[in-house]
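Shown here is one chain on its own, the form predicted alone, set out as structure tokens.
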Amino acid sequence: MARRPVEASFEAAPNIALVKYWGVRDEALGLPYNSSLSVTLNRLRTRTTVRFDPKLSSDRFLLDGEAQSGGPLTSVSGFLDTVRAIARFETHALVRSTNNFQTASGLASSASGFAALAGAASLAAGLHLSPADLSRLARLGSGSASRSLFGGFVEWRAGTRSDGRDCFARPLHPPSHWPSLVDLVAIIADAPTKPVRSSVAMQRTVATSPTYAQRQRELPRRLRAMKRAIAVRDAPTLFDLTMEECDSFRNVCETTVPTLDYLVPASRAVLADVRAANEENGTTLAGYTHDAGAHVHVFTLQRHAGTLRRRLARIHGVAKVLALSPGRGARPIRRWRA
């Protein structure tokens, strides 16, 4: 039996996948097709409470202070009845969920997020669940948040049985690992919000798009090429393949039908500067990589980043540039008794 419900915060940062995962097998489970890599990056975080309230009629849900209705709504609540039923209580619950950066933009705010309500809502429900099990927990809410309640550098293994039992993220190396690594994210201004979700998105991929199967078949050589690239922190390697699963990606978006587009011109503009910098370098000593958004992570060594900064910033339509390292994985903030 679960302890008496507490209040709860937790804490967890957007992670950036260097092997993504496009597509499920199965949708109620949040099962993908391939295991998928990533870099949990620093300073970007979502901060979460969760409070069961008994004098509450149903769940409330605040992001960034405003009072949330229609989709995010229930997505939260639908969470949080998983994690009800797990710790044998009714009750409802007031969420609280600020980002320090922009939400529904290609910088993984669901994957920071749910992870960070996998942690607190557990927490305030009084559970104890191992590393593995809160993995599995944050994926039914979003796959990706799997991987954000580990620091570093992170494989989600897709797992083969239907139940999900052997579906959940492993940190494989601590930031530590390679401090010299920098991802500058080129922030696009006023970059849209995704019209359809990812969740969605994927699937209308996997149903249409005829080069999602080749795709598929890449990938375990592609994942084992790099998991090496990382052990021993070769980096050209690294950036190679990174832009190479990163056209992967792109490609089976854009022939989805109806085609899935996130980039805008700025957007191709750092992909083609990345490009065009390695090629008068005569090395790679860069790599591009963008998920279902606008913005773009481009990974480098620390002894280029401030050069690499300042030319992704003279590009029209990025209104900044970030330098980010691999960070660490979600933690509690603080717990107490209701």
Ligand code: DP6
Second form
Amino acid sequence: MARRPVEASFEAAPNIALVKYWGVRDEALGLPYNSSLSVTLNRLRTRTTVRFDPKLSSDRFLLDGEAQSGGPLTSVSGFLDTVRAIARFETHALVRSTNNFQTASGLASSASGFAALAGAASLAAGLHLSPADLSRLARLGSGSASRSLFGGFVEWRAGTRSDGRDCFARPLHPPSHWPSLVDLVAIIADAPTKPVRSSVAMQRTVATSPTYAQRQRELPRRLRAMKRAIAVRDAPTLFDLTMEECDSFRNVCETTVPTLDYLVPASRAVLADVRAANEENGTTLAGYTHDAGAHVHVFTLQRHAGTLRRRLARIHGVAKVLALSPGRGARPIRRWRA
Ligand code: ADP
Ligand code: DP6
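May I ask for the structure of the form predicted together with this ligand now, the form predicted alone having been displayed?
Full assembly next; the chain just shown is listed first.
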């Protein structure tokens, strides 16, 4: 690597999983037990600048202006070690990043964070990786980050190889595929910060949940049905499958020993309200889902979004409701300072 500092910046958005990734067959390589499917979102974003600087004696990581230590710094530095090994140099880096939404609360900051880091670090290291290689690289930082490289509707294939060569994400449809689809995100006031990262929690589920094996058997059928519903824009079927999958994910979390309970009463009130709205209308006009956190995503169509948004905003403990759409994939940005 050159004696002068080299720098690059990247932007990436979080994604919300419609079919969840929860459990790895290889922890070092981050190889999941099942394929997953997600929607990359607009409006929420991470921006990251990586600067490799020969003057630094160790890596530094500033998140939203604050110097990080412990787990977050270790994860970033470990990730940079992989990039340095590929690029064959040892220079340390200053990483500056901002998330324009709450970190570690179930809104997938690790997905946008490691997708942006993969892009910025590989560019600054002079690597020009293909989209599939970038996705494989991002996967090593956070599984869900492999999907945030791409916009719109994205599938991350579990693959079968032990070296992970066939384990990366690919775009299924661009953001413009379904313009009337809306994701209303009920932001829960005082959503707790997660005590452990999802990658740690999911392995507890694999080891202890008595219903995990049954969930794994159900997933291929659900994934196929969901891909069909998205391809033909069949909203009621997609929303029903989204809730079925979310309930299955929550079930394996709740049956983990000790239990994993990511929801708070306001989150549960949102789920109940979506069920009630569907019941009242006699048709499935919305479908809820959540990741490992208290915030709840409610998918619906543009024509129902206004009414539903007002309804959800009235729930006690819901701070606000964001109206998001499928968004763009990760991309380089011009020099930018956190
Ligand atoms: P979330 O639901 O937000 O993904 P997790 O607990 O799974 O929550 O992941 C949060 C962790 O992801 C943080 O503690 C930090 O280690 C990492 N992270 C979050 N944002 C960034 C970022 N912008 N750059 C690098 N790492 C990040
Ligand atoms: C419930 O990929 O975020 O959101 O490696 O700890 O960052 P870390 O795990 P992560 O786990 C995602 C779990 C999930 C489901 C999903 O996004 O598929």
